[in-house]
Amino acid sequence: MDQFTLNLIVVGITFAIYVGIAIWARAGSTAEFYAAGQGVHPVMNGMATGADWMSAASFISMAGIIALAPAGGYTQSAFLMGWTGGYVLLALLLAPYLRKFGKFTVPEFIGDRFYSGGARLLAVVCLIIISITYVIGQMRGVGVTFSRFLEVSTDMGLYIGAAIVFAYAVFGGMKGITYTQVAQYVVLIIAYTIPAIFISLALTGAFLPQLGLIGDYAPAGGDQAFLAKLDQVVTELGFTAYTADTPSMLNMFLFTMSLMIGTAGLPHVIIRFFTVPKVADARSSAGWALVFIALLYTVAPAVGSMARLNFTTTMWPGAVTGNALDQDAVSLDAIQNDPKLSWVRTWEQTGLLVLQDLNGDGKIQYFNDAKLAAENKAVEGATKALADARAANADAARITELEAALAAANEARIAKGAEVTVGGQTLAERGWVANEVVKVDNDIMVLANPEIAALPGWVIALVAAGALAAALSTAAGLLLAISSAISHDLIKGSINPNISEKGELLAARISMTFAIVISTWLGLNPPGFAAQVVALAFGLAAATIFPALMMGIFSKRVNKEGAILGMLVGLVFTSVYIFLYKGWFFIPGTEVYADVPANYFFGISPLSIGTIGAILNFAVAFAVSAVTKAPPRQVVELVESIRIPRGAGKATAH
């Protein structure tokens, strides 16, 4: 059985059980649709939050970024505790008092805290935000799989991605989502861990990952570490060593922070504690999720060094149980025609891996050639501008000029290779021009590293559909928070409080669809890949919701306008901060400094700026607060009650 039949099967077989458990678990009412009935035990919970959380950006990204991180694999290590540990914060501060105040959204929980419509609207506007910028990651993530696996292409697959999740979120409402996130969330973990045991078990002989990255390199005989030999193949090409350290400390440590304040405060994931019986639930499963996410994050750091490795001795064939550079770099014809290396040309022809033989040796030299940034970019722009006059039907003097110019960046640049060396010896010296691997997109590397290792062709469709079960989950999971937070905070909450039931959950149903297209159309526009872009949600949440949440339970005296002004100085903040960086709205061009460190602010990078923000709205809310009414009576009552059991007596003595 082909490939493309036996993806298909599989990721058939996955979709119509998502679909099916949706007609069986279909929403009869707005308890049903926003907070499945409040009746989820927290062990499912537990593995629906695992699910909602682990996104496109875990499963499909995540190891990507590790493995290819310019700076090594230990900056990048910042996601994973960064997100792990915010689940901590959630289970601890968090979740076990949202759920004993008892609604249905976090807008509602802020409005009634701080006794404020405007509140709870700002509120509005910063989930609908968040869960937005989130969602064009996981968008992403359905287009990159399906080109990939079933041969379509991008857009046909986030068209088929939406219809899915149309299918059991519309109908479903958080009951169907819920235990069909059960179930996605078998098959992703199933899916990431199986190819991680077979490459673990080729690479260093260790059933486990988690072991076999901190093993020996089997290739070599067991005598080198493993981490040494990646260490030692990457820097013989130039790149940073895969273990070096960060080179800045602060800007590690504020992005870990937001990352982990950022996941306190996401609406998607905080809803999922509204769906148990009792409070006491709401804290068992939050530890259940951590569980159950702990499971695939300590694999993703072999996956994303394993999966280097491999691709590193792809291109040299050397490095496999010597130095890289012993022998020539991986020839075309053996692109062309090794059956083992077919998945470099499946690869090639979706524009996620771009190989380009440069200087015409028949080869594939693969190396760092950062030091070759400016030229580089100027041989790009100058075959843009001369594609484009082409294109154009421009006079021949015009494309004489652009002809000579493209000859003079090239030129420029092969000059510049006598000054950069590779090995001991300059490009020059080697007849090389630039590396060849002209791009290799993070997100491909969990999609091929089966193929890289050749594993089986089942294999290679499971992960195909947990990729697309973890960004379908997460999907669903935002698109609630939105349609939640359209149809009952905006609509029941302020345009029309005596709506029906019947006609919230149709409004409810009718927010889930607009939201669907609405994110189907930025998933075809995304502005980056996965991880980054929900690195900015993370930003967002950080600066927003996470404080107003902290200080709406643990504070009796933050009052709304403090509430108000913090989250909207927050807002503002972190949003124009990665703008500058990023470009206004995301659009390319738009950006007014390049996203480079030199170019940050005391070091702070735009994905880092989150805790600042945080830090900004708790200053601004305790400063107001400070200066105005304190809140009344009654809320202060409620702060009391959601930190205080009712009814549970004071302890005595035995």
Second form
Amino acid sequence: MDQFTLNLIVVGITFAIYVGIAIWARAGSTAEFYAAGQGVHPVMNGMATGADWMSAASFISMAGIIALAPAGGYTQSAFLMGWTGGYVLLALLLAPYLRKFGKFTVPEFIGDRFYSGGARLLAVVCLIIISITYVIGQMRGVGVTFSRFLEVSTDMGLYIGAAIVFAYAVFGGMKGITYTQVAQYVVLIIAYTIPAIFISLALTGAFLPQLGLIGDYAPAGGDQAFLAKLDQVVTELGFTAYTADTPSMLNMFLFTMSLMIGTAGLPHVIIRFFTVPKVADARSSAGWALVFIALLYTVAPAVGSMARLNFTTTMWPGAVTGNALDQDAVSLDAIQNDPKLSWVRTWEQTGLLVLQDLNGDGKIQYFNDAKLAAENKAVEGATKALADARAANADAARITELEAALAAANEARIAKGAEVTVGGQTLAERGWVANEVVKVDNDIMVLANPEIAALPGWVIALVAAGALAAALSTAAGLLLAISSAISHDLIKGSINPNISEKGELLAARISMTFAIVISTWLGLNPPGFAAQVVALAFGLAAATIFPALMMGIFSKRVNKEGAILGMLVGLVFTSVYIFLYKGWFFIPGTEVYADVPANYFFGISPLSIGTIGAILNFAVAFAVSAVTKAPPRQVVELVESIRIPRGAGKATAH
Amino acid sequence: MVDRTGHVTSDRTSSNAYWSANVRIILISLAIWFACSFGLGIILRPALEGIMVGGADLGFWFAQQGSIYVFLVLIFVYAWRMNKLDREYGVDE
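What would the structure be for the form predicted in complex with its partner chain, rather than the form predicted alone?
Zooming out: every chain and molecule, the one shown earlier first.
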């Protein structure tokens, strides 16, 4: 059976399971649609939260982002600590109290606690900005995974994915989504860990990748630690060591904090804790969620670092037992003919891996040529200009002119090679031009793993199903957060408060359909800021929703005026700071400052700014509350009541 | 005391004592949360150079593995302590 058929079967089976669950878990009331009827077991909810939380980015990209980071893998630990540490904040500061509050949405709590329709509306705006930016990446993830594994176009893949989400999210609501997410978690965690275990066994002899990461490197006899081996090989080739210290401790600190409080403030995660029966369950469920998340997050750095070493030793066979430069680089002949290197050919075809024999020696030299960045860019520009002119049938004189420009750019790069050294010799002395691994996409570090470890075809098919599960489960959670904000907070909350239970359920289903259509459209026409989305979504969640919720629970004095101004300041400050460096509304070319550390205020990167936005939100809210009227008596009673677990019972619609 | 529906009916001091005990548990937990991630994983890493956990230095290990394990234990211990506290003050469900 060929790989394509196998992928089709495995993905088809998982999709059939999801649709089957959708039919079984049809929502019959708004309580079921918004909060799965508050009857979800805390362990089940933990598993569903794990799938809800772990997105296409966690599954496909995170290991590669850590492994291939120019500043070294250690600096990227911010993702590992940030995306797990946020659950501690959720468990301690938010989940139990919001569960006791016992209603269905995050804006509803903010509206009730700050006794203001305006505050509720502002929370809806923040929620929709955060969730929409986040969902675009998931829809893209679905499309891209389909196109890589199932030979359909990205757009077609997106339509199929949207149809599946439609099936269980529109009919099942939170109930359908919860039980589908449990199934999706199982698929994604198996798909992630099986290749990791085999790679860890091959490189370190350790069955658990978590132990392999700190174990010894086996192929060279085992007297060198795996991490030391990785550092040795990559630094030899001019890259930053995997374990190198961070270039900016301040930014690592602030970025980690921003991801943690952002995680705790993400509405689609918070609403998962409305589904358990009791306050005590909300506490333990956060722990179970972290158990299931940690299964992937503690494996991810092992997957990334091991894939990086595997990739490097593939390019430099001498590095397996000795130094990278002891032997020649991998030859084009080996890549074409060696069955063990078939994965290189596979991934070259997808364009995620681009190899070019620039110096024409029949080998692929992989090294860090960051010092040639300007020259590389010039060659790239000249190549593109020539190709464009040829495609447009420009006249011969123009072609000759552009050919001369390209030749000059190439000459300049070769000349610069006399100043760049690798392993004590200049590129000129070695006869190298530039890094011949022109592109290696982060995603390869996970997607190519089963092939690198020579695992059977069904494991590859499982990775495809796992990537789809990760993207679909997160998309569904986000869509539910968006649609409940529309039907419960906007329609029931302000437009038509007298809507019947049946009417609201219908409105919720229509809102869900609407949210799916919008996010599919955005996935088909991405605004071109996919990479920046993380900064915006987490920055805003950290600077708006988290502080508002926390002050609502832990302070009886913060009032309407304080909360609204605090959220506004957090929202405006954080988005403006990000836009200054990434362009207004991410439109390319409209950025005010170049996105380089030299331009940052106090050296703070736009990625890390959510922490500062949160501090401003707290400061403004307390200051304004101190000089305005204290909240009314019934709000103080509300705060006293959510602080005590007894009586959570069933949530009330109103 | 607190009646079955969660409304504070009398004895405000008891519910205040419950809340301050709760806040104390939260503060201790947050101190541990901060110490293992921001402390050992980031700020103290340069100072702890040379202390190894297998093939990784202590700061690196806490940043990529250890802090996550501490978070896990922390949440379950917190949940257990809070459940105990709920029972002591008679506010459990």
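Just so it is clear, the structure is predicted and the values come from calculations on it, not from any experiment. Rigid core here is just the name for the largest C-alpha set that superposes within 1.5 Å across the two forms. Positions refer to the first chain, counted from 1.
message: Rigid core aligned, does the Cα position of D112 differ by 2 Å or more between these two forms?
response: After core superposition, the C-alpha of D112 moves less than 2 Å between these two forms.
- prompt: Has the Cα of D489 moved 2 Å or more between these two forms, judged after a core fit?
  reply: No.
query: After a core superposition, would you say A329 shifts its C-alpha by at least 2 Å between these two forms?
result: Yes, its C-alpha moves 2 Å or more.
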